[in-house]
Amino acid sequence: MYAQFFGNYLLSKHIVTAEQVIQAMEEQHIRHLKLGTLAIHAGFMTLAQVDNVLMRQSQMQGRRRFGEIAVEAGYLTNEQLEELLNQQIPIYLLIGERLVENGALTETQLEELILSYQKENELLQLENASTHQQNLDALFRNLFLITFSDIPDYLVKYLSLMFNNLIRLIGEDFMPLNPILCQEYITNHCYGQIINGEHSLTSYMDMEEDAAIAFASRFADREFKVCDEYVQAAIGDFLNIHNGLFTVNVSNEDSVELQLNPTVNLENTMLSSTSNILHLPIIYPFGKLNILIKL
């Protein structure tokens, strides 16, 4: 998931532009090395068991990790899994790779950019699950620094679980923007879901016409034409998946009640509120996804 926030700082330095760095981050999802290939070089799994899980994995339409069905299915153990995540080369460093060979930055910009990115950022070098964590929540609340003074925890796990669900559900070349506070939103095609409870929000999710295809049809696994009712559809149910993660993760894990309401599409509305609105623009090469959250 670093990436996407190395992307963000790479611009934030005025060093690279995000036609440059989203170039760089499709031609690394097209190169990186898959756990599938690490599993058979090790000797942990066979090119068949490998094509099963790919199987399987496609009949969930990705949405769950090549790790997590090889552990299920009895080819990996936690130690091997484990053990094989270790030896991927985090993302940041080869969208940093590919920016060189694309002529976008030197040898020399790139290291002295991933260390000054490291500090700045104050990232963990041993990436288990725990400094995962830790190394996420900190690239958030930097990545919202200038828009709040302090972020609040809820809300740094609803937009932590977003990217994880980008990630998983439509893919992982994306990058954000800075986020910006407005009281006024016109939409173009996006669906929003008020969550009820101790975090109060209601969230959007808002796209131009061909970004809002192509959307719902990395979302969907299939290819649509027109922006019909079954984009619409597609564009909702993401939502409603991720807002009911949501709220199931703040239930196990704060106690935390909350009750979703149904989604509702707001196609040309204008947003408004008496309070701030956060917009967070999100980058993909099929367009512009602009998540907004009114808390």
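All values reported here derive from a predicted model rather than from experimental measurement. Numbering follows the first chain given and starts at 1. Only the largest set of C-alpha atoms that superpose within 1.5 Å between the two forms is called the rigid core. Compared with the form predicted together with the partner chain:
- Once the rigid core is used as the reference frame, the Cα position of V100 differs between the two forms by less than 2 Å.
- After superposing the rigid core, the Cα of P262 is displaced by less than 2 Å between the two forms.
- After superposing the rigid core, the C-alpha of F44 moves by 2 Å or more between the two forms.
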Contents of the next structure:
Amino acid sequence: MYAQFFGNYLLSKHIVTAEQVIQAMEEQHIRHLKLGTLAIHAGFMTLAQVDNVLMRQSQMQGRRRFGEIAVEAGYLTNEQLEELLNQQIPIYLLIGERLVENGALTETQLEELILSYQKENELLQLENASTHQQNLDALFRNLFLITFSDIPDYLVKYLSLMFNNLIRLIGEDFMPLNPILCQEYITNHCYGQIINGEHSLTSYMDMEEDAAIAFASRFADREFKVCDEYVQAAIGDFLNIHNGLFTVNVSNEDSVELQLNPTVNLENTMLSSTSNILHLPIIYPFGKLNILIKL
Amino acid sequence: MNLKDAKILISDDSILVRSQLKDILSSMGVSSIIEASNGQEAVERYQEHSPDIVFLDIIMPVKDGHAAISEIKEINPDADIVIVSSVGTQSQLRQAIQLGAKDFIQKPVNSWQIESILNDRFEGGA
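Following the display of the form predicted alone, present the structure of the form predicted together with the partner chain.
Everything in the complex follows now, all chains and molecules, and the chain you saw is the first one.
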């Protein structure tokens, strides 16, 4: 899931456009990763050392491998090299490499961005299953830091599940923009659902017509051409499935029982709240989804 | 009973879920499909058509699935009701089973879940 957050990070630095990141996300799966980028990510080599190895490699006209030169120069041990070759590659590094290839970033910019991304998000570097969850929690908290200094645990859980459900039911080629707080919001094609209980919240999913048609087509695995009642229903069904799974998870993990109300169609409606509405925009290649949450 | 002769009631407030269920049932050869978009309609359609099996959502407007199960069971204590819901908490399942539901399907609906339920009950399924 890191790809979505790294994309958001790059956008927040105003270095690349949303289109460039989305394109890189679509293309990244076919790419392999350069070892130097991986060595920096693992903390085994510095930027200067990688540059030095790349320079030597180019002097040798690429006849020798990066790893061999780095070991020979004493920058990497054989064990470290083996570890790098064996470890699972974080997906956001693949996206970064793709952006370099597409000319959106230079190699140096990418290396600096990876270091600052890890540092700002306090990512633990060599991951296993438990650090993976810690890394994700940190990324969620940092994504919301601007709008929420102390985001409740259940909301982190809610949004983390939302991202998983988007990946599972719509596709992984999305990127969250920075969340905003508002008190009023005018909907386009929108469904809402109230969750009652210890973690009460009302969530909404809203999108413009073209995005709604594409969203529904992916969700229902059907080709919709017009924004009809089936397309509208798909928005409500996604929200209902997500909220249902959230209710099940909270019941199983925290023994908290929540009650779901039926989804409600809120097309062209003014949503308002005396307290704040959290608005999380999510970009897909087909358009923008707006997740809105009233606590 | 052969599946092709079965009368099936589907009740869900989403027109898309009803359409997906209808597609799955039609592809299995079912021709007699009755629809309801809330719990109240489900009870009324049950009364009118006496279907062989009911696929019923729980969270619906007007009358929810739990209330609908109770009323359908009053009409026919042997009614065969399968819950199709996004909320599969243990307490929800317990309540549905206590009221008389016989099976549960977690949304999103997959054709193999429906096929498995129908193949257990009818002959000649796909």
